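The chain below stands alone and is given in structure tokens; this is the form predicted alone.
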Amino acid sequence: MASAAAPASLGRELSDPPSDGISNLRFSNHSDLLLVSSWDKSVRLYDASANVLRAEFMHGGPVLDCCFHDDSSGFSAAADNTVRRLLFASNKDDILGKHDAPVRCVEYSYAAGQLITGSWDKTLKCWDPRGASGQERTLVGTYPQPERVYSISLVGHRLVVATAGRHVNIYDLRNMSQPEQRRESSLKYQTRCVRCYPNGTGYALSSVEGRVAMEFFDLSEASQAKKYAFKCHRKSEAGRDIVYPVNAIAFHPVYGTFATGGCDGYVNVWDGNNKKRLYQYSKYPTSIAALSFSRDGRLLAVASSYTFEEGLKPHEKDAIYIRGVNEIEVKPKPKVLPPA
């Protein structure tokens, strides 16, 4: 049965979805390509601009992360405990190595040349991707956790990885010996998503309870001056405050403004600086599971897809929707000063 066609105001739809839930999607630093992984068990590379499914790799079990290396391959983080290589021209890939347990997050760090996972086995890894593949000749090292990991981001040298029971540990990937910095997540809820700032000052952390946090590295008490948190994805109805999970947060390359994505549908643009809302765009048909823009900023990716925060029902299909960005949803507005 052909579906109805989406409201331009959300984006053009890509054709061939996954066919489960979406957790999470990537643009390359380097194109318009971009890589989504799903709990169908399959990583997919679309070319976004084209919309064009280039490429498919199946896994044994959910995949629950992805991240690119460059345009010719990438890393999936699945929940058989596997990390993959994957390349995209020969549709092929191998298990660069394993966990003990499902495998949350992946990222590659370029300033490292290192890939970087995380577990709910509550350890770290890092791997060298050039070495062949197995573990025994990639496994760079091993770094406990003190709780399963959720989520992490990296910022040049610097690694931020949040955990369940709110824990947050920065490191320096030139010594991962110890944390740089051990803190608590200053949200009383579940830590959902964190995002270093594209300045490296800091980041921004989402939680299950409708607010994002945004965090300096530096200690002072000026930088901790400026720390703050906000509430977002919610509304009133009946009198009463309905409040939904954050589950995305997306920085644009080129202003530093971010976007956040909620299970109630909804992607909101914010001007961290200026403490400000700069745009919400139309409601989605279901849950924003991830964001992303493209290295210009002039493409946003979104995926509306149910993630069960309300457990089994029905619900729309998975669906990636790619949008053009408009200046004015992510320029910052200059500040107005009032008259002498």
Given for the second form:
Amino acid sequence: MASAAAPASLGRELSDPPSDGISNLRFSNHSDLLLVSSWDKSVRLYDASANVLRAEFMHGGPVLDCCFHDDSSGFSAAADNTVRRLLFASNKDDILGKHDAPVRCVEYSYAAGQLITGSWDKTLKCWDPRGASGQERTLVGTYPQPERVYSISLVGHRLVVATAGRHVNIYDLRNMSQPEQRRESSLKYQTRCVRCYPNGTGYALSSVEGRVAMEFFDLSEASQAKKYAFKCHRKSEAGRDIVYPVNAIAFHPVYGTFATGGCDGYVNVWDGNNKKRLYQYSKYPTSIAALSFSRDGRLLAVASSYTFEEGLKPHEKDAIYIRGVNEIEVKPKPKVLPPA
Amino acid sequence: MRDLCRNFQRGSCQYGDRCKFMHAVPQQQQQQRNLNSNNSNFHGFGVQNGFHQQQQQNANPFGFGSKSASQPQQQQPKTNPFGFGVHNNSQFKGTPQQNQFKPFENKWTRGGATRQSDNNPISSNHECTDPEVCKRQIAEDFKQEKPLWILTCYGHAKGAPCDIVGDISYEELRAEAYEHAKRGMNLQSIIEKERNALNSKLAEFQKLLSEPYRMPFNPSLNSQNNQNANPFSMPIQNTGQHNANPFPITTQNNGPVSVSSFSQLGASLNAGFDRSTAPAANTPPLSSFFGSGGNTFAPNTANPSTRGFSGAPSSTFSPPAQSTMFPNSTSQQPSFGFNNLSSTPMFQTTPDVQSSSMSQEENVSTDLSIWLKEKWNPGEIPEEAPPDSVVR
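The form predicted in complex with its partner chain is what I want next, because the block you gave corresponds to the form predicted alone; please supply it.
What follows is the entire complex, opening with the chain shown before.
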């Protein structure tokens, strides 16, 4: 796993990384293919286990998000306002549609068979990717949001949308005419990332203030009493905390525990049920921009890529590390029970 | 009859046959009692919440949180010895053999300093009934938890709308900067723009902190306000903006929602800027800040800082000597005026800023002529909202 340059403790560095910041990366649901979107206007497809670049797509502007459809195609969201479909085998892409402003997030819903994109033009759009390209054919609906969309996440039929101004909208994909729930974030500062729990009961929301809130969909008192928030990705220095934004959250597909990555360069793994931190990986050279577990949870892709939280400054080069995941790092620890 | 041997009841007696008490199966009554306690022990944490030994995630996984969610600083509620939901207490109060097992202690571990009290670090259920409490909350937040990222929104009560709006994500800032660079704007201008955005956001935070906090939901308390005489009584959202009807600043309709991210950024930053721009119909001074297409605007950038700030932030910004464009370049990036943000965030100047801005405000608010101008030159824009008298 050790590469010549990086210490083995960080994982294997992916060769041929993008030449500029990494906005997001995702493992496929079917294999160890990794899709990476970057500020260098490219989307790259890697075979993470073989450490080989398989395909590359250039867009008209920085690419802010990407996702898989299946192992033969994917989608991307770019700052040139386009939503594109990517065909891996032919290395070709076509424009599925456009927003009025940079498209920030893209997610494919297997449950609904639709592609969902969120943009800084304050709308969410749903697309049917089976149609021929051209907005008239593919656009299913446009849903206004209170503010610019920053992050979205899907589980089953639920969609969670986090926008600027700390708004959170929860939709049922079967009825998009209005949000199922409208909430404000439990945290006090700007939302960075939202991810639904794999078991579909709620979502985790992270902000720039070094906190993660664990929320639940069920509005009953009993469920709402379970919600909590915890501090993370902070460094104590000279009596006060340096508070880092938490950029990325990724749930382990098997254990339901989750990893968070922050601008402090650390990746922590948490057990949400027991409210414990399970592990902290060695510090990465720069901010963690994105995290993704492989479908079996054996690999974790870490994008160590400066995210501009301090403006333009000299920074470490952007890199992607693929690390093997050990059970002890991600498995919830059994509770110590009294003898019966 | 001799008494029953207690040790034998518990499982073993060291005297064995020699024991002077009776080693016998306990009688009916005692049997009953033992059985009950055994049951409760066996289940560990009881029949009430159905917890079983091997489960991790079912039945009340957040029982620990159920109490603590509503009680701030209460890490391990005493009434909840098993660390679980509130329902199982009655079951075990009467059991005689509680000492047989340890209560489950959920030590909420964290890396770093002792943070045991972090169970619910945000003041839960904060209701904006007392402005002093709100203000204290805000002051505490700013002192303890200033995020590294400055262009953020802020709401002092969780689950409630923002007090300071108009946040920018770093992706938006980066996208805008790339756009400008692509269009040929030089680095210095880009830096200055970003610096302005930061300064004005800092000003907003300072404002929120320094003024007695006005509840967005309770207009009657406006009378408590200081001389800044904010006419706002709008619920939600625009507290920090002193948004009343004459200043219909909403992020939605600021500027056209046009193609480039730049105008979005400009629009949202307009909202974030002090509403002082509203009287000027189409905000000409502000638009020059971001200048569609990046014109020179250098003069006005210095002014906001000389106005009320300690001036420290702007003085430490030194335009970099290099002028290389940063996007798509290799890893060697030119240093940027933002550097001073890295280790000691600009927030650190706030204590000084606060006092000076307070006195500044007094000066400015009495100078009403500024409000009567038709058009402002860059740098003249007052930081605060206009007083009631000039509001039409």
